[in-house]
Every structure is written in C-alpha cells, then in structure tokens.
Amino acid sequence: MNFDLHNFIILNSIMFITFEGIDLSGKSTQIRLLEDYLKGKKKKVVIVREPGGTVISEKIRDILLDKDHELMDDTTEFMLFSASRRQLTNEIIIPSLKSRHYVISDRYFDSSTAYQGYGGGLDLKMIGAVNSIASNGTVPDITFLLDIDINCWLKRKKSLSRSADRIESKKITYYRKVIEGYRNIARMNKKRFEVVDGSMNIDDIHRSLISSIHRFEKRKSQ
C-alpha cells in the first residue's frame, strides 16, 4: 500500500485483533494487509486462524470442513470449534500476547455465536459459557466485522474456483441468519466491534480498518 496516516502511532494498548464475518467477506485479504502495515511499523504480528492454528486444531479443522461429515448436528460442530479454540487460545495466543506480539485471528468466539447460535438454532447462554472456557477468558481488543448481504455472499460463491467446503455448502436460509446473527453480536457489543461494509474496494476497506484502530487506540489512551 502506497499510503499511510500522518502522525499515526500504535499505542500498543490493542494487541488482540479478530476479524469476523461470512464466509467470502474478505477476511483473509485485509489480515494479510493488516499484517504488512504492522511489520511495517516494526511490530512483531502472529497470525491465527479458526479452527485451526495448532497440531490438534487443524486436525479439528479437517473434521469440520470435510464434506463426508454432512451429518454432523449443529451441536458437534460447536464442541469441535470450541475445542480447536480452546488449544489455539492456550498455546498460541495468550503466550503471543504476553510476549508483545499483535496477534492478529481469522474468526474467534464470535464465529460461534453467529454461526452455531444464530445459525443452528443452539442456545446462546450455552454458547456463551462454553465460548468463556474455550477461549480461556481471553477477549479481542478490537474485532472488525466484514459485513457482506447475501447477495454479495451469492456472487463470490459462484466466482469461486474451488469447490465449497461443508460449512460453505449450507443453504442460504443459514447463511442469512449467520448475516443478522453476526449484526446482532456487534449492535451489542459496540465498544469492541468495528462493522466495515466488506463490499467496499480492498484498499477503502484497509484505509477504513487503520483509521478504526487508531480511534480506538486513541480512545483506550484516553
């Protein structure tokens, strides 16, 4: 990227930073912008991604998004998230985060409550107990959600070259509740969550997540 903000400076106040959203949100691109622009400053940055991150987490992972296990009920899905989370958040992120290292996740426990909750239909309240052992207390400083309609959804998936893993192929029915569940969750957690229109242009998106980090530096400095 060929710009940057005047006078911007990281505070190291926000360390943990999550990215949520819809499968096809532009997650992946913006981490890896986000990534640069820190090691850009200087700043040690460990990437993370759900369900994933460790040995026993991308072993989970597989389960998850293999297409054979269409069975699986809603229930399974979320232990299997929560125990990837679980090992991701104990061996990878708290030691990152006690070491000075930006730990930069695509997805965390927000995942679950949208997907799984709002989604599958299973009860919040549980999914918020569980999300509180699985992620050992451990809560984002920042969480920027990507948010796409389902018609955006649509048109990336039919653009994709690959074929859809078992989560991608679920009706558009729950991906439309995953939408609104996801909405839900930043309308109540409004001094964590930083809603960006993902359908913007990649580099007016990256403008807009630098300059929501540097509010909330500013604010947390305060």
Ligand code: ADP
Contents of the next structure:
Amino acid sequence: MNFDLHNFIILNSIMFITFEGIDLSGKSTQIRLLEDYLKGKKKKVVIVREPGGTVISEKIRDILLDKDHELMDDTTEFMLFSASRRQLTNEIIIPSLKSRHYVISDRYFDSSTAYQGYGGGLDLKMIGAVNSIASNGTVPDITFLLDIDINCWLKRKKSLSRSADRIESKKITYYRKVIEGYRNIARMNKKRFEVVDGSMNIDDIHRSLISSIHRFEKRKSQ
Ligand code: ADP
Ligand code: TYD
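Having seen the form predicted alone, could you now give me the structure of the form predicted in complex with adenosine-5'-diphosphate (ADP)?
Full complex below, order starting with the chain above.
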C-alpha cells in the first residue's frame, strides 16, 4: 500500500483536528470560532474542507455535487471523494502539519465511512482500505462529531430553505443511517472521537471543544 507510516511519527506533536456530522450540524460555525480562538493564541492554523481544498479537489467537488449527475454510480462517487482527499492530504495537510500548523478539516475520511458506507451500503472493509490510501496513513488527532438528530436537521433545513445539492437531496432514511453510522464510528474509535451534542447553543459547544483540545494536547505531551 502506498502510504508513509513515518508521517505519523514525525507529526506526533502537532494537532490535526477534523469535524464530522451531517450537513447543517454546525461544523463550519464551530470551525470559524475555533480558528479565531487558536489565532488569538498566536497559533498557525490551516483550514481545509472536503471535498475540495485544492484546485484539483475543488474540480472533483463540482462533479460530485452537481445535481445533473443523477447517474453517478455509488462506487464512482466514493472513488471521487477519495481522489479529492488524497490530493488535499498530500498537497496541503501533510506539508502544513510538517510546518507545525494546526490543521482543521471540515470532514475527512470518516465522512466516507458514514455517508458511502453506512448511508450508501458500500462494503465497510473496502472503504477502510481506500481511506488509508486516500489519507496517506494520516489519522486525525481528534475528531469532533457534532451529533444532531433528524428533527434538528429538518428544523435547520426549513429555517434556511436553501436549495439542496445532489448529496443533500437524498432521502431522510439515508440521513438517519448516516447519523447512526457516525455514532457507530465514534463508538469504535473512542480514543480519537469526541461526540458533542450539536443541538446545544453555539457558545457552549465552542467552550466544550476548547476543553477537549486542551485535554488531548495534555495527553499527547505525556
Ligand atoms: P455545517 O457546516 O455542518 O453544514 P453550519 O455551521 O453551516 O453547518 O450551520 C448550519 C446552520 O445551522 C447555520 O444557519 C447556523 O447558523 C446554524 N447553527 C449552527 N450551529 C448551531 C447551533 N448550535 N444551534 C443552532 N443553530 C446552529
Ligand atoms: P458540503 O456543502 O461541503 O456540506 P457540509 O457543509 O454539510 O459539509 O457538501 C459535502 C457533501 O458531501 C455533504 O452532503 C457530505 C458529502 N460527503 C460524502 O458523502 N462523503 C464524503 O467522503 C465527504 C467528504 C462528503
């Protein structure tokens, strides 16, 4: 397999933070607050989002989210997310961690496991194997799951009344599976995951993220 195991060792003392959760769970809102907080502490911070974050990955994003692409095969979809991820990892994430930046990613490989695996029914072992290649062996130090239920999602969706992209247009049953999938992934990766109730108010969530980060940093430095 083509990934560099030594990345893990070299990057051992810096923070790679990922945010997961269904659409509208509050990831971008919390990332903005966390970015301000870390920059206020004079930390170097790089923010990326998936799919996207590089010229090549943004082009893949356009293909993925285009509502005209109704014929897209589920495995094609997964491979495109993975291709976008591999490019982002090698072009931005690994170099940024090596130059001692905090990297905060709006989604990473857990999104594929939750959406294409638990939601779409693709084989979870196959997804795990491709995720390792796409991430080049890079594993987040901490992953925040902003957990909201389907009612909270519907409420936020109604209040925004924005038009849905191709992935968002999938059915509610699909979203339920994704929510449950995320909870499973978190249960199976307890050391890396922090599950946060995404229906709490914005400032309370922010405060809880900061204290988790401090706890993880302490644990890492021991
Ligand atoms: P995501 O990036 O996960 O799609 P956003 O951060 O864009 O989510 O938030 C989606 C919507 O929900 C926005 O209108 C945002 O203002 C609102 N929102 C975010 N967090 C909360 C919260 N904790 N409580 C209520 N509304 C929220
Ligand atoms: P985006 O507009 O970035 O949604 P959000 O702001 O909620 O993150 O669209 C990304 C969509 O792609 C979102 O519905 C989740 C989906 N997705 C997958 O299905 N698999 C993946 O691996 C990734 C990264 C995203």
